[in-house]
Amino acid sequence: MKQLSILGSTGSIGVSTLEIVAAYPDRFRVAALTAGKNLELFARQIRQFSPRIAAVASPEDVPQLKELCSGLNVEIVGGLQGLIAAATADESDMVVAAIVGAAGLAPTAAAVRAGKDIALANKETLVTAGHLFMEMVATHGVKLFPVDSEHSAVFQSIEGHRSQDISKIILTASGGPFRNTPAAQLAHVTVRDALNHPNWSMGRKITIDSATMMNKGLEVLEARWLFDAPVDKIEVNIHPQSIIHSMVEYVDGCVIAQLGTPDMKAPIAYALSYPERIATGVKPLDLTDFSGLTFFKPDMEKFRCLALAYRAIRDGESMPAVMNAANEIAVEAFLNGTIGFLQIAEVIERTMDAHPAHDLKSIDEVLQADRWGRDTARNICGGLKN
């Protein structure tokens, strides 16, 4: 029986994880859950899965959650220390890190220090604190399993092969809702347009990141640290069908790819059950249903956020943390209607231009860079007109 702490249980990854737990009650049990603002759903999850600890991101929400969970034998806590308590629960064997954004860094790092294996869906942990986090993983001897479909695909494609034989990692991207939209029309994109992803069902923030292709830029950064690969060996291909989730090219010219129906339950289940595979209910892939699989290079001028992510890697260690912080603020501003779609990239670029990149020696320094990026991006957003 594997006991799980699920950080971000009301998000799309958390909900899918709990569906797998419900399907395999003899294999998995929930030790702790955390959530943000969706308290009604969170309370239903607590009633169904009976965690010992339930943590909400905001301490102000603790009284309401306690009322919703009246009569249940659960410890309800809030704030960062509450998230850390859930992430480090004594009985937990594995932490599913699915909090969106840099907010997931501190509790995920705490879980590593507590010796918990990690199923990582929070790419920002590696984006903001790459080498520090990987050093912690090595120091504490924990296992790290990627949950993002692209990184799970790479992980599966390198199984049984020598790292020195890898010549290139190829991350695929759907291209989002605007892959065929002329660049000149992007200035008129609405929030509704940007949230209309053609292939995947995700949360609002990640869906906007997919529309700008920042999500793929964050994945390049994640792959750089997960697989210890230099950035010039990580490539992005637009693959509209989202059937091949990523590929690995080897020095002999062979390419190994992982294919599957677009459904996050498959990579989640693989991370939870590794090295075994378990049935997920995901529709089996029938390639005869497709007239063809297509690939092309992304337009770095049209999708400036992807280019900015590559720049952040090359600029220096603190720059990815600042870039990620600026992106979170800019996406929030776009969703709130205070800036336009194209201004997301403008906010990020101006924030990066104002930042002198420097080395990061601790998680606290990462969080300082994150705060600086947020403050700077907010000021820039305040000066823009949609």
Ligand code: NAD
Contents of the next structure:
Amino acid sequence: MKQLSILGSTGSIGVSTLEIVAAYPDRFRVAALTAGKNLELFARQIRQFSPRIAAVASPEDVPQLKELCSGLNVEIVGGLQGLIAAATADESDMVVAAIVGAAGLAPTAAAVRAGKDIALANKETLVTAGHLFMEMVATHGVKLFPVDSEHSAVFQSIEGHRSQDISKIILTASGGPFRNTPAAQLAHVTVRDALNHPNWSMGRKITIDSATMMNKGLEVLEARWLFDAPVDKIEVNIHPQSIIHSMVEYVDGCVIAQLGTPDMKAPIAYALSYPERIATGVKPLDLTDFSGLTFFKPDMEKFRCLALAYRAIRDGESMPAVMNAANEIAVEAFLNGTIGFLQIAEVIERTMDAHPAHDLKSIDEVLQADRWGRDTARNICGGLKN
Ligand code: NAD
Ligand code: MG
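Other form of same protein, the form predicted together with the named molecule, not the form predicted on its own:
Complete assembly follows, chain above in first position.
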């Protein structure tokens, strides 16, 4: 029986994870759950999965959650200390890190320090604190399994191979809803247009990141740390059908790819049950359903966020954390209607321009850089008119 702490259980990844847990009561048990908002759904999950401990992000929400869970045998806690208590629950073997944004970093890092294996969906952990986090994973001897579909595909495509034989990692990207939209029209796209992802159903922040292609930039950073790969060996291919989830090219010219119907339950289940494979209910792939799988290079001028992510990787040190923070603020401002779609990249670029990158020696220093990026981006957003 594997005991799980699921951080961000009310989100898109969290809900899919719980669907798998519900299908395998003899294999998985929920030790702890955490959520941000959506207390009604959270209370229903607590009722169904009986965690010993449940943490809500804001301490002010604790009384209401206690009321919703009255009569249940669960310890309800709140705030960062509460999230950390859930992430480090004694009985849990594995932590599913599925909080969105840099808010996931501190609880995920605490889980590593407590010796928990990690199923990592929260890519922002590696984007902001990659080298420190990977060092911690090594020091504490924990296993780290990617949940992001591209990274799960790479993980599956490198098994049994020597890292020195890899010549390239090719991350695929759907290209999002604006793949075919002329650049000149991007200034006028609405929140609704941007939330309409062609292939994947995900949380709002990552869906906007997919529309700007910042998501792929974050994923290049994620791959750089997960697979210890230099950035010039990581390439992005647009693949609108999202059937090949990523590929690895070897020095002999062979390419190994992982394919499947786009459904996050497959990579989540692999991270939970590795090295075994379990049935997920994901629709089997029939390639004869497709008239063709296509691939092309991304347009870095149209999708400036992707170019900015490559710039942040080259600058290194604190720049990716600052870029990530600015992106979170800009995406929130776009979703609230206070800035336009193209201003997301503008806010990020101006924040990066104002930041002299410096070395980060601890998670606390990462969080300081994150706060600096947020404050600066907020000021820049305030001066913009949609
Ligand atoms: P989501 O917005 O649907 O869910 C996020 C979860 O985190 C919710 O439970 C929410 O309540 C919680 N949360 C939000 N802010 C919080 C805070 N400040 N403190 C504590 N908890 C907070 O997001 P998602 O789409 O499930 O994505 C989660 C993570 O997984 C992201 O890092 C995303 O990039 C990554 N990811 C998601 C998908 C996908 O298909 N959704 C695919 C690959 C990677
Ligand atoms: Mg992905």
